[in-house]
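This document opens with one chain alone, in structure tokens, the form predicted on its own.
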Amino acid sequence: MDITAAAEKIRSMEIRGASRIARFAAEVLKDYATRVGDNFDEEMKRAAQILLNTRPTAVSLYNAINYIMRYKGKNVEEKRENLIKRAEEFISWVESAQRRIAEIGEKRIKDGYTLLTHCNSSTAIAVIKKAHETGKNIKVFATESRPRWQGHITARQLKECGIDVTVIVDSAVRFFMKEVDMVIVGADTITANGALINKIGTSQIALCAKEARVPFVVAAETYKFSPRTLAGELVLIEERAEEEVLPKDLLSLGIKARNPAFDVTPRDYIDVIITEIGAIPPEMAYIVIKQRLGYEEVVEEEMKIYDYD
């Protein structure tokens, strides 16, 4: 696929969800590497930069590209071979991590639980599906997740597995929280201090859960933890087009709309983060970044190579 066309698929949210975006980027770079000629380094850096600029909040995209772009080789063919190998390693990481998270996460779901989930997280859905597969009788509330309606996708995916699912409007979360036994959501980014950046509305759900003493659980692969926040950078919250919120007739009147795609949930609202290396408290984010993601190599070296702005 052409790099520009691939980038547009991510930017337009045809490819959505942190895990899917990361895997897609890995597949695109792998394919592109097979078609690049003598200017291998320059062309791969250009492709990486185009992909990086599509979704600034999704650290999974950043970590995927950084992992793949740390290829080595004495000549073009060695570099190409090593890049393809690293891309395949990352794709395998995506697949195995989600399976492991499902196995760990379902243990926290008891028979008869009513769960609440937000947006369309393939990782959170994997945990819910695994609980259902083990024979647990569960019910799920899925928020609509406006303005892109990702909750409808979640509801369809859960129903196809035979899970009892009910869609609720985003603003009804507090109303239904008294019926919920556990909230489980995915993650776009986990910061060095354990905060969660996820679909807009997540922080309000976490606040409602804390008020009601309902466990708030995050399902997140370790490649969603952000090395850049350990270097002191703040996460850029993406704002999307007004047209996703207001119809053209209202916009034509000069009415404005704000459309942030994500918000920040403080670590104090998070009970546990389920990762492929285990169920960890948010305070362990620092250790994950240092030990799992190779902080020094990723941040101190790679950020010198690319202009991420």
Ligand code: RUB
The other form holds:
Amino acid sequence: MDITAAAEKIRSMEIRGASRIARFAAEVLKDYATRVGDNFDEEMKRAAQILLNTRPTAVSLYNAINYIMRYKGKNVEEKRENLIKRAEEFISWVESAQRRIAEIGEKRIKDGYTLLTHCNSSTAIAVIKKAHETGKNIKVFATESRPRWQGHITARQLKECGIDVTVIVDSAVRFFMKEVDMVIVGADTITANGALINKIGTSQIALCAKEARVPFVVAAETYKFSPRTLAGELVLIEERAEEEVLPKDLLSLGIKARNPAFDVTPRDYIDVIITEIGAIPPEMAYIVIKQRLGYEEVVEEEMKIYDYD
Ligand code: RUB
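Given the form predicted on its own above, produce the structure of the same protein in the form predicted together with the ligand.
Entire complex below, previous chain first.
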């Protein structure tokens, strides 16, 4: 696939959700590597940069690209082979991590639980599905997740598995929280200090959960942890077009809209992060980044190569 077309699929949210975006980028780079000629390094770097400039918030994209772009080889053929191998390794990391998270996470869900989830997280859904498959009788509240209605995708996916699911408007979370036993959401990024960046509205849900003493659980693969934040960088929150929020007739009156796609939930609101290496407290984010993501290599070398626009 043409790199610009692939990037557009991510930008337009045809491909969306942090895991899917990362996996898609890995597949695109792998495919591109099979077609690049002599200018291998320059061409691959250019492709990586185009993909990186699509959506700035989910660090999974950055981590996927960094993992793959650390290919080595003495000549173009060796480099190509190594890049393809690394892309395949990353893709199997995505698959196996989600399976493991589902196994670990489902243990937190008791028979008869009512869960609440926000947006459409394939990782959170994997946990919920696993609990259902192990025979637990569960109900799920899925928030609409305005303005892009990802909650409808979640509701459909859960219903297709035979799970009892009820869609609620985003502003009804506090109203229903007293009926909820556990909140489970995915992650776009986990920062070095254990904060969660996820779909806009997540932090309000965490606030309501804390008030009602309902556990707030995050399902996140270790490639959602951000080495850049360990180097002191702040996560850039994507702000999308006004048109996603307001119809044209209102915009034409000069009414403005703001449309941040994500927000930050401080670590004090998070009970546990379910990763493929275990159910960890958010305070462990620093260790995950140091040990799992090759912090020194990523931050001190590659961070100089890739810049967001
Ligand atoms: C998706 C979103 C999801 C995370 C995790 O936002 O916030 O909760 O990406 O998803 P958008 P997953 O729809 O704007 O991409 O667990 O599938 O990686």
